[in-house]
Amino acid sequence: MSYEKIDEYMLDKYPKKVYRKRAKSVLPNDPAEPGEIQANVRTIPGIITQRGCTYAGCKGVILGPTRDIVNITHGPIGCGFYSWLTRRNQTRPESDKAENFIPYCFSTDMQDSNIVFGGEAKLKEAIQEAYDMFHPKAIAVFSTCPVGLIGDDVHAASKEMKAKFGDCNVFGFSCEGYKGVSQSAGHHIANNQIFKHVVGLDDTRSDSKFRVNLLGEYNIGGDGFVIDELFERCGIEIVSTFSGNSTIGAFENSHTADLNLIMCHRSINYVADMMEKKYGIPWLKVNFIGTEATSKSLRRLGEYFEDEELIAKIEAVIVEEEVKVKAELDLIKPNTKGKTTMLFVGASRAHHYQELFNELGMETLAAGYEFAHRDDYEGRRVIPNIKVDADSRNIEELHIEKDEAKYSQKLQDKKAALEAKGVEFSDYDGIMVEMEKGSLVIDDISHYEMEKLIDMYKPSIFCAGIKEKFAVQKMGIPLKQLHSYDYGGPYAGYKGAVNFYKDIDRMVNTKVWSLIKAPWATGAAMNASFVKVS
């Protein structure tokens, strides 16, 4: 793709402030030589971005799944409704009566009243309302706009509840919308509050004789049940995932896993790094999207734990798996290969789906994220590099000291001793290394930017969210969410890779997409004209 090409059509048309910020933030790629990108800086006003606020993040993406927890908003009632079941995370009660609140939406509801005159007696009844129906393990408190702007106090109403029940975990989160740059920071502030209020308060410990946790994955369409199959029939027990079909007392127990194993890691690393640094458990990045990324990152278990039981089930279940989908790949691919996508998703979706799109024999032009930093591009290398700015310095940074009772130090001393063998901790390389040279990479693309693209190179299909579906799908462009996956999945794991081959395959190849004409292409659209008036 041609920087030049780019610049001349796109860009340029910007006005020269605007174009000075975003041609930071869109580089042409060289895997060898990974450029510069500006990344987790505050959207240009006027721009129509991609990005969810603070709240979304905190609320919607890591609180959201765990379903024995009473989620209550804060504030206006739209903030709730908006965060309420947008994203498919499914879950797994026990039993048809154990607790399962994901499909609730608790809020305050914030009236006039309450915004001049304070809210904190309003959430203090609404938490006691919610205690007394349903008496849950735990609930937490997420503060919206207006609440961080009238100074209610989450964290004192909350504590004060805590106290006051004896039997349930009460927590808040100072998680209003604005307090970031993208819901980046909401991810951020839902950790540390999950890390201070729950990690580490149950030590009790199964036989299991391998136990990981998995951070980052959401359970999106079913995809951590895939992985939970995978793991059951390898002998690997799941101690708890953050934070799709979580549960608080897996959270509580999460301490007594041997490994770490990261999905998302923009979303949740710095909790992989505290848990290292307080109890001791290494952790590795992994990725379960994409045939062959699943069998790496398999075999990496199988490398961890030096088990040959262990590695030869994981052997045994890679060879039975990769039959089956080179099987349906056989199939698919020709009809497939060659043509090409866009992604622009948050987190490591845009990073990790082209592992699929390549399997497919399809050409990434153009990736990007909604919420990245610069590592989730470049490589967690540049972290000591990373300036920090006031937005960053916005969310708390927690100090984090060793547990001399819980610390592992035979955890460490294995990782030290893997280390010496060439095995890889605590690393990730960004997306950059992994995309083709001279394909393009933008960071928060705004929707303007999107139509230009799509108008210049006509991909054979646009993987974004919500918000662009219909826009894209107007200009007769198949549009795959990745956030939500529409009414398809699970993508992950070996099963997940052939229902994405069928589903892609279906959308590029359809005839219906030639045949949409936009409203304001078919000559119905009403046209005005601006009258001067003296």
Contents of the next structure:
Amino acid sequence: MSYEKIDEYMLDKYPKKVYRKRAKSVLPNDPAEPGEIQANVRTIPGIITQRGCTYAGCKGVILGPTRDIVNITHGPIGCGFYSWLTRRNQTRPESDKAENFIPYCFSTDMQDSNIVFGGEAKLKEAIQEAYDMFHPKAIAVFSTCPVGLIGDDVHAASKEMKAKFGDCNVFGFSCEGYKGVSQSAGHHIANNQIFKHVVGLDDTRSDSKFRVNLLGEYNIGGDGFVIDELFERCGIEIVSTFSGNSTIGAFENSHTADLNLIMCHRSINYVADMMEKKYGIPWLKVNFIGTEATSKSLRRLGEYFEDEELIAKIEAVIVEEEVKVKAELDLIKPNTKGKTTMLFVGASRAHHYQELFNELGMETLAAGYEFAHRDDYEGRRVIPNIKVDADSRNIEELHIEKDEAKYSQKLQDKKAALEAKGVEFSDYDGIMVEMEKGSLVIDDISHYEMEKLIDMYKPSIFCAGIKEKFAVQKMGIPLKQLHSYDYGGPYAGYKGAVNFYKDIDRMVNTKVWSLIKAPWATGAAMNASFVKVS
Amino acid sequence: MLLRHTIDEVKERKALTINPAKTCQPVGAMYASLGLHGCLPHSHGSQGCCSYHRSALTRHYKEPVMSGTSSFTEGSSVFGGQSNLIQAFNNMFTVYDPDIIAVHTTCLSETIGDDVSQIAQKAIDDGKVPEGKYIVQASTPSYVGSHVTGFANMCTSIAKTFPEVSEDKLNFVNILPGWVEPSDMKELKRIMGIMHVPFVMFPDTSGVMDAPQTGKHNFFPKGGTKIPDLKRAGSAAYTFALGKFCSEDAGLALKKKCDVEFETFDIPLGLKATDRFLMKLSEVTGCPVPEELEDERGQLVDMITDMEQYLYGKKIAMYGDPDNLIPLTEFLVDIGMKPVHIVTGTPGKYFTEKMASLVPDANFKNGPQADMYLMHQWIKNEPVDLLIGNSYGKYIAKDENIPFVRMGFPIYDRVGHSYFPLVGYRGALRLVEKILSVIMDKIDAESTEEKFELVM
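Here we have the form predicted on its own; I need the corresponding form predicted in complex with its partner chain.
Let us now look at the entire complex, which starts with that chain.
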């Protein structure tokens, strides 16, 4: 089937207007010349979508994995309830006594009287009650849809309470669900506020030589722990992780790092840019999903720090780990080679996990993001050409200036010298250049398109989230969740890669898929019948 | 400790809810809609609500949950969601061809004052709703009631929309089952079969939220109440509304519209609630309770007499939905157990009245700040032998080393609730078995070697 046909087959049932709009978000890929894809635009009403909302991105994704902040959802009960520990962000408090609010759900549980008369008084009272009971280092407040409509000022309330307490940072997020077109707006709002209210508050500098921040790593299934361990072996200190297994103290201190590493480009690239502008910290795009990607990313660190001892340590770790991975992969790859996959998740994950599938000898037939922007597909070079529409304009862009006292010219000089040698900073090429020619790239896939796609290609495995999981499995195709990892993982680093190989081998080869048809449904004929017994 | 910040000292809170024992209306409305055959639920608001509700129901039932959303952005929030909803109707009828679209609102569309019935009428007038297709709609702002109320509101809308007025009352009854599992709905149908009582039940999520693996995804599974049955509900002789919170309003609506006699009963959970249900069923229809059901009752009583030493006087903390908690409390008291801490976030005076009569000495609370944090604090002050509630209780159970039976919504971390009922005598038998198993597991785990017993 030619791609034009696929396009027609997949979209032709749509009403005309819908067809015209969706057609711009579906592209046969050409890595040599990535085409222009429509992304980060409004979801069409009534099209069953994978997407969530701004609140989900802000509270659930970015602040959720931070353990010592009391996160209060200001709104009716539902939003708080659904964002209550349903993502698998693991955390490891320093001790039995150390703060960990992740298992808790805090809400103002607004009632209709609060909607009519305003909810600010209740919010302030709730903040006070949280402070009195828990004495946390910080309290964060999240606005839900009705809060934005009735005009409660969460920022003013937070400011007032912060001033009152003195020893507890209180800040708010205008992350009403209707802002923006997907979770992505929520990531942006969250990161902006963390940058504004937290980053830069603690100038303490540890004396280790190689200090980095890991941005866009959320410690799903313990990924962050694996990376932490790997870095520790190499002698690199992770000052802060945004925001897996994170603490407010680490955020406050993050501006003292020597380098920012970006994992999920979509959710956090602007933080790296802001930190560079204000503090002079350069950034590199890295990827710790996949064996080769992990080795490559570690080597980039060696290259950056230009330290013989560090480079030797990194090489030793790589050699040791790659041997172990190879031994496992040699056993598994014959079972997975030649099989096919499709990935429709978040942003970045639909890209990064293709590395692991490549290592298994599996081909990615189609991929796309749930909430990405054009640069995640086509690379950062298109950022200046991205049209800013009304839905993007309502997300605050912070005006950042150089912090003269804290800015590191030394790091910028280092960056310039390395750039002269050909090291690429502040760059991301996007998903398209790494996908096969002719594979399909689809932004914000709808349920209908997903079913059609599976129907046409019958992939060996499909990667998406919980809402898609059982529909796809009912079609006889295993679905791997890449938001929660189906409560498996970790999948980062070398250890994680082996976990992933094993899980995929199991999923595509487990016998149960061959048991779906009952034996009598496969044509075995009946050749006898009861006779009357006298 | 997972819940290391939960402090013993119980102080009154006025504004902060911690670890809620409820969630919001639309998820209940969505679940109720799924109990109609060929129905596509639709969430009128921003898309996060829909995403969260689909995820919650999917995780609980481990089944596909399809639903549309009006995908509000800032513009629609200012100018109203009419064009989004009309566009959604058009797209959904074109692409998915449902027989019914069941629209529920969210706090967003409610706060801006969208009038869904007017919008639906406009869609019909503009020809966006094909002939023979239905739109049913319920108002479910999340700042009122709880998921239970949302379920009730959608059921009420269904009762107002479909049943046809009929002078002749026929020999069958309506069953409004309340928010129970597909397994429970199936069990109710089995009981009706044994009783030989013809019936219409709505909603009915069996065959929808427990669909078999066939290698084919049926966008509309074969289960669910069918439109002709919904229509003839108006000519039933009697309506059993099970659960005051979930079903009474729908029963009342049906009576007002079609003059069908009705009464509200407890969900037949446990011994006496099932007794009452069957007695009334027999009285209304003239069908005697058959020996088969009497045997099942006898088996239940037999298991309790056999195992009473493990049940008597055991203290229980529980949380969940009032329609479950009320008959559950009655049953646990009947089998000699002692409910001591009970919370539900769902507001309503009836709950406190019932609890005051069933367990006057217990700690119980519902409505604002009646949350799992409070219940956990009560447990810290007066420990219990058993915890019953949804999956969120596992943190308390682990921290406090309490045997834990999962019951209610949502259950994310165990399976079986979709397939094995808790209603009726057979359901009660399973409930007692579950309770005994966790209690005995703890005894086994903690017994010394010389006390380790094979026969318990």
